[in-house]
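Coming up is one lone chain in structure tokens, specifically the form predicted on its own.
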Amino acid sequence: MTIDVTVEEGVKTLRMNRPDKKNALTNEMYHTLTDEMISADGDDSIGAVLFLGAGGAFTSGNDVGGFMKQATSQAPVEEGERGVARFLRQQVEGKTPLIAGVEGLAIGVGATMLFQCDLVYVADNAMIKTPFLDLGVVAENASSYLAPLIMGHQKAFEMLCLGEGFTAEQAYHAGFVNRVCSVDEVETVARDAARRLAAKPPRAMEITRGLLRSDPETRLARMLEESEHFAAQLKSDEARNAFMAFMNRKAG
């Protein structure tokens, strides 16, 4: 199993479990992640969903061997049937709030699925980085309108497009971390802050979500817009020789 999933005091806890791989995500994976957060929406038991990585990391993105099978393929790559869309998708559309506790590396999907949050709480050794233009892609989860939303285009540039590293520091200032924590306590920080938001009246919860998240077909727009992009791009031939320059980078 490289999804663990509990739940206690009206909170959904899932915590990304493979840390030979930093927790790296695979098809399998996103469609469980996804899958549970479906449940969770119509599970009037659930107040929150709590997102938490095993071995000292949060996830390192995406499994970078299922892309490079894409990347390195002639066959079309239909994003619709994977579990990487979905999960993408229930991330907007999805009507339970969203909780991340930061430890460690939270590279690609790991750091835009942030944006997505609603809480967000890091511990001080966290690394949040989206390689994508390094890779020949380009960025996802409607990261492209959610990242300058938050922090300007500026701060929004220098990670998506010059792909520096933010500390937990650097993420906190700029806004979207609510929390800086040491190691020791970012998961009990997180965990108390999802039981506190399970244990609120849930309508109330639902409506308030909602006007404070009131564009969802705009981000939703936006990461279809940016699929169809990605899924151009890892065909490419700069992609291709991206993604094989990284794996001998690897391999040496």
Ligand code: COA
Contents of the next structure:
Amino acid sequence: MTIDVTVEEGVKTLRMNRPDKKNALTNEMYHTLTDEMISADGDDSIGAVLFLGAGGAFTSGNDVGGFMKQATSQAPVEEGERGVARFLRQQVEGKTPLIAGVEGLAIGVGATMLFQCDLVYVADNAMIKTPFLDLGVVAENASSYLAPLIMGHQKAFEMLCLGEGFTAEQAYHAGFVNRVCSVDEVETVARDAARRLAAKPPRAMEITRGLLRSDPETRLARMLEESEHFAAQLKSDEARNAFMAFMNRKAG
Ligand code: COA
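Next, give the form predicted in complex with coenzyme A (COA), keeping in mind that what was shown is the form predicted on its own.
The next block holds the full complex; its first chain is the one shown before.
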């Protein structure tokens, strides 16, 4: 399985587990993540969802082969292929608190999902990066709205447009990381916070979280607007060339 699901003490842990590809997310993985988040929302015994990676990385983001497939396909996207769209929508609309424990690389959607999380713990070796522009595509997951809200225009621009990557310390100072931990302790710290959240009175938690995230319509509208641009850019020459360059980078 490429998403390992475990439940313990009210915490559902979703571990992205495809280490040979740095946990790059496939359509199937997005569907599983989404199904598990939706089922957590409907399960009174779950009070928090914890995202983890495997093999020393959080995730290298969307599978570039998947991007390539969409970039070159003439056929309309089938319902079953809309894993990422379901995932992004659930990140905005879900009710269960989301926690991330990040070791190593968090790229693309692996970075932008941190803006949607309620608590974020990163290891001191974390590298958080959004190479959207270099790939010829655009910011997603409402990050063009959330990143400036969290860290101001210039830092958001640095992350989303310059795309050079934030270290754990930079991410902490930018304001979307709660704590920088050692590699050895990051999962324990994230899990402990998730457990403490899950033990709180659920209705009070739901109301308070809803008040703190009081802008779901704005998040959703921006996410959908970004997705339209993203889908159009996927078909552009600049994107196709960038995907090709990645796929062929080890050849010759
Ligand atoms: N999609 C598909 N495959 C990916 C991937 C991704 N997002 N990220 C890594 N992989 C694969 C590599 O192709 C490689 O596979 P191979 O062993 O069959 O050649 C394997 O994972 C290991 O990656 P590699 O590039 O050899 O490791 P690295 O440590 O040198 O670099 C990354 C790691 C993540 C920096 C680099 O792989 C990368 O830039 N990946 C693309 C990230 C990206 O653009 N994501 C989309 C964001 S919108």
